[in-house]
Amino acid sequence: MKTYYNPDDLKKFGKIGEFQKEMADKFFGYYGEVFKEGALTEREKSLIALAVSHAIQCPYCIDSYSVDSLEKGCNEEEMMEAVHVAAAVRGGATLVHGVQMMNKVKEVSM
């Protein structure tokens, strides 16, 4: 079945900078930083990434950081546990945005 999404696509990532090698270098130098063992571990900024993954929805990503977090050491469990604080982080920013709704609302209906 073909998709929108190339599974592919994700092995051919690092070639981005064939277009624009001077940004690509700037990027993948930050990104390699961001993940080096901080005052976070790499395993937790892992699951961060797979939390942060679902939350925009990208299915490169998804692959990447479940491969990633097994890889770290997380379990099954804790995995999900981080796809869950990313739904309810999300629905959350969506219902608190119903307030911007009642003021308004509130303004047109006086």
The other form holds:
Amino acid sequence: MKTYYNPDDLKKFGKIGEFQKEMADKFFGYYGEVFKEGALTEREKSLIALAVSHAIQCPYCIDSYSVDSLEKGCNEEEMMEAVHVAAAVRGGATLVHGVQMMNKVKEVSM
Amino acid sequence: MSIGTKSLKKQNHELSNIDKQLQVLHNGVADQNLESFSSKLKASNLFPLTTTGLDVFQINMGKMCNQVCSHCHVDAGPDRKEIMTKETLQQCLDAIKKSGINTVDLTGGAPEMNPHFRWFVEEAYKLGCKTIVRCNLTIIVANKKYFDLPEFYKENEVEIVSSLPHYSSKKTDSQRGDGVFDRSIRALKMLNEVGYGMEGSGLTLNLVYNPSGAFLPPAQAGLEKQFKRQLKKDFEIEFNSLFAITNIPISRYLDYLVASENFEGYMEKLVNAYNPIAAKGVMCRNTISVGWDGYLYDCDFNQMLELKVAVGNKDLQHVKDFNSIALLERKIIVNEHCYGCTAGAGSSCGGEIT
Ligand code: SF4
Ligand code: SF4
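Since the structure above is the form predicted on its own, I would like to see how the form predicted together with its partner chain looks, so please show that one next.
Starting with the chain above, the whole complex follows.
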């Protein structure tokens, strides 16, 4: 069956350099650097990545960072809390626009 | 993972057949066009894999166990009756004496279920050996005849290495069985009470983490901090070091991987994570492993795959004719399961290699 998303395509991510090597190399170099232990631990970064994956709803990222979080020693509760953080911020982002709606309504109403 | 109550052998499971396991392992690598382990070793200038010493004498005292963990590479359980006899244990003592190896590592099954366990530990102590017992914790609280094990270990200055896959009950029980976490915590408290894991006591209690699923272990140092913090906070438990171990794709863990359709992905992950530095330090290079029937192997995993040590003369494959020179000169038998020892930071009975 043909689908837009294919789990096997994730393995081919590294091959994007085939069409533009220099930028791909820079991207992967940067990517690797970002996820290294720094002021934040690798574990914390993995949970952030998991939350972001849900916010941007990328199935590749969700698969990757679900396993990566486990491999950084996170448990299910911690992972679900990270997803809730994403959901809360997304929900809040929708709701806070309610203020704009209210402003507009007040502007055009008697 | 779900927990069965019978060993693969008792179920007559097709993966209790060693040839079948080796075939599945081979296909898992070849069918995905992945490089074989031996060819990776060649590229790292490590083939054939040779020994670096004979430092650890590991004895599998039998396959009997009070647990039936879903990842068990021994396929151990209450229904396994293979137990090392006193005669073979005596041959082990003779070999230890003759070879001068002074680290003895006792595993199983639950080694404590071997009726000659205490006698053996005392004899090894008299020889001046440092003895490590791979204790599954729950055995200590399984029956009152085991309640004094912490005292016994202490008297013989045994080092304890115990599995605790997670500091949460859910993850531990999913791998080791319902209620295992609570019983393990009780046993850890008993060990702490006699001084194990406590600063200044000189009594070592190390824990082992292994993943509850088809993924690789986290970095050991960070995980150890997390375990220490959580176990202290929730249960006032202390321990010395945490060993992060990779699950080797054989026996019941192999069954789990195949049944959950994770096998190919896991093999690919292991192959891609191959680390030549870890390969250089694999534990088989300085360990010898003795099976319940006295035969010698490069490691406990090769033992479960019935790959006996490659020494020319068949007699020398048994502990009764233990010959250090022949064993030091042997070539270690490798196969695709070895990728489990060389992934990432590497994995051995003492945790990370690199
Ligand atoms: S993993 Fe250890 S405790 Fe669990 S069944 Fe196997 S030998 Fe027993
Ligand atoms: S599985 Fe055994 S023989 Fe293979 S690398 Fe690991 S310790 Fe050595």
